[in-house]
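What follows is one chain in structure tokens, specifically the form predicted alone.
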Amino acid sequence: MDRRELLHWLRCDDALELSELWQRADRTREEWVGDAVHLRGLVEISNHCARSCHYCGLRAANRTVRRYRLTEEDIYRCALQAVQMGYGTLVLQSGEDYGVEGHWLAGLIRRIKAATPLALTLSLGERTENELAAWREAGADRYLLRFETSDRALYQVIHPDHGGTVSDRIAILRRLRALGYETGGGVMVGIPGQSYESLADDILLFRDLDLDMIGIGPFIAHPETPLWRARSPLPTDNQVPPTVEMTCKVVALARILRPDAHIPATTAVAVMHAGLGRELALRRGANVIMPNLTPPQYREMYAIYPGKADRIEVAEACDRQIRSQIASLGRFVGSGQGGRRRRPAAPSREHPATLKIAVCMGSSCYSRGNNGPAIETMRQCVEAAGLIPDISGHLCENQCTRGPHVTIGTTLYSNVQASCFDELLRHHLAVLREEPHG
């Protein structure tokens, strides 16, 4: 697809030819990462920012905000309540701050990742690239840094610089690659100024960047920011609607040109249209779904848009009504980390077999490498065979001395190195072919 049918779909007002497009990115986003739906649970650290980015209502220049910062009990037994509703991931959010130290966050990683399976997914804004590679190193997966317009002279009108520092969010995501990371990206849909030919080359940077997950929501500025009511200089014609129908055919495009990433049904979507938008983003092309694990007292502070915070809900009602809807789409809740899966799905709609993996997460065996990084080998390793991974962290098998651990369905296997699980799995697999049955 290329820039002239980009901006055909984008400009496209028939809803028999949209049906088209719906259509397309449902039959993509089934063939290249299949019917799961993944749940990723999110905390809002801290509603503190450096920054004052002109529609953000967590912006330094708003003396109305309440600030407040998590402390590291409070995080971690989010962290637990994430294992404990099954969900593979968990995403650590918060305004660009600095309170949020570098070192401290580096041990909070490695204390979540020896206690549980979870992936771990960072939204802080534009840190050090020192502090980005300890994160990395530490044990973090993956980290979602929105880039919001590849317009330079839009992204400075709504993102200004700060203490100096040129901000160049697209030069940091290939940082990100670079160490290691999943890398996610994303824009807003309706930008004041944003032209249709502006967000046609965000579409394309998302294949451009190769990213592995990609956000996407529509522009709502919060009323104590600059851009609360702003007009656009554009001419009408010209200027991208901030609608849940345009953030939707953003959302179907980008599954047709990045067919593997990662696309969450996000929260804005779901404010503009209560009820429906969630659903809408599952039906054309979205796969991932963020529920809000922020303690209640704390999340109506983390007002960013207006509506946002009306949306605080017990954790428990709220997953139970998130896999209620996903169930009524015909849909199935994901299991595992939820990894990038870097080829394509058979063009089936069988599910491919899951694999299941215990890995010790003792201190003898998390010291000898069953880390992050393992398990992530271990994710890819599977995958790469075609099957769907169930990666579960345990304690002991009271061994250490022949650490580091892992048992792949029921057999446990000692000693095992990250740069020799591929041969591991063939090996396990080729067992099980010639093993007799029934």
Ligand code: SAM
The other form holds:
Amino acid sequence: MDRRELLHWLRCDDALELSELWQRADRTREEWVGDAVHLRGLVEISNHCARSCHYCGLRAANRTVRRYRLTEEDIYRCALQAVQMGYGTLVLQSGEDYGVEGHWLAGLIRRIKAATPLALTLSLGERTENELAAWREAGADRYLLRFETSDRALYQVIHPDHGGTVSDRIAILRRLRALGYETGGGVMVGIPGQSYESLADDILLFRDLDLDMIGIGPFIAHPETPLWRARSPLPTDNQVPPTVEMTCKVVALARILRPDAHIPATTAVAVMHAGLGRELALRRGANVIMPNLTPPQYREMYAIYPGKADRIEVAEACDRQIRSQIASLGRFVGSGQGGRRRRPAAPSREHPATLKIAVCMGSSCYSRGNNGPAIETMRQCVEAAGLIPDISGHLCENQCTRGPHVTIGTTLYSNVQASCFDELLRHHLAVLREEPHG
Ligand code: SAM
Ligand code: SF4
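Same protein, the form predicted in complex with S-adenosylmethionine this time rather than the form predicted alone?
Starting with the chain above, the whole complex follows.
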């Protein structure tokens, strides 16, 4: 599916035609990740935040929030509760809170991993490379960091830099993968200033980043933020609406482009259409739900958008409701950690094979480096990896600003530099070889 087709679906409002998209996404989901719905217990460990994102109620500048930070014992008890409830994964989420100290969290990660069979996912914002490495080393398995929008200009407005460093969540996602995390990214749908074109680019980026988890939720305006009643600078017909249907379209398209990713039916979609939002997302490509295990007395303080805390507070009641919803769809609750299962496909040294590489030779990609010497470098790298290069040139990926583009196998990579091709190839082959787990 290319950008043109993505745009077609994002703009489509014909119910009959859209039913084709829903069916295609649901079939893809069934074929690649099956009927299991994985439950990940979510613990909101702190609502302190150093940042002032223009969309989020937890922003530092919002003085109306009562702030809290859970203790180690609070979080550990939540982990035991997750095990008791049969969940395979615990997700620790917070604002960007430097009071959640690197070494303290590493100790807690070790403790939880030693005492439980849980996979651990972190979602703690943009932390330092040392902290991310230490947490991985301590046993954290996954990291969620939505890039929010691929439109750099919009991102800089809604997600201001902090502490003198430029925020680049896309670069951090790449670092997280290099550190060995399963990585999760994602976006909000309908941010004021979000165009259909940029949303199509977001979906293409899910594929380029080869995300293991993709979180997609509608933007819900919070009254204590600059985006409350914000006017979009875009013409009305090019502003993406923050609706459940538009969110479902992005879920469906993400499923088709990243068929083996884990895609949650997010809380925001459930809040926006109480009762039906989550079910619609599950029918249109989603395969994960994140029940909230945060101790009830803290829930209303984690108000990233209005309405979030009004949900069922007792974990057991919430769990029963989710399980019956899953059963009513003819699906079942997944067992184990529910990590990403990759299709075994792998050309490898043990099984020499031809590796197809398509090099975009459009004028922009060519001038940015996709030229003869670069192709020769690619050929040498493939041969050094014990494979037979099958390199062809083609025109064109139509995403010129993100070139040079190279497609290895069926995966399109952007910004490919010949000097780093060896590393890219190793990453590509490692992904193909990785054993299924979980
Ligand atoms: N602080 C961490 C971070 O920013 O990645 C994790 C917590 S943050 C609250 C998790 C996600 O909530 C953000 O990535 C953003 O996509 C989403 N979010 C924040 N404000 C929102 C809003 N008003 N409507 C919908 N989603 C929102
Ligand atoms: Fe903080 Fe995350 Fe909210 Fe931004 S989205 S203000 S980093 S909690």
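Positions refer to the first chain, counted from 1. In this text, the rigid core denotes the largest set of C-alpha atoms whose superposition between the two forms falls within 1.5 Å. Note that this is a predicted model, so its numbers are computed, not measured.
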Notebook entry, point to check: Does superposing the core leave E20 with a CA shift of 2 Å or more between these two forms?
Noted result: no
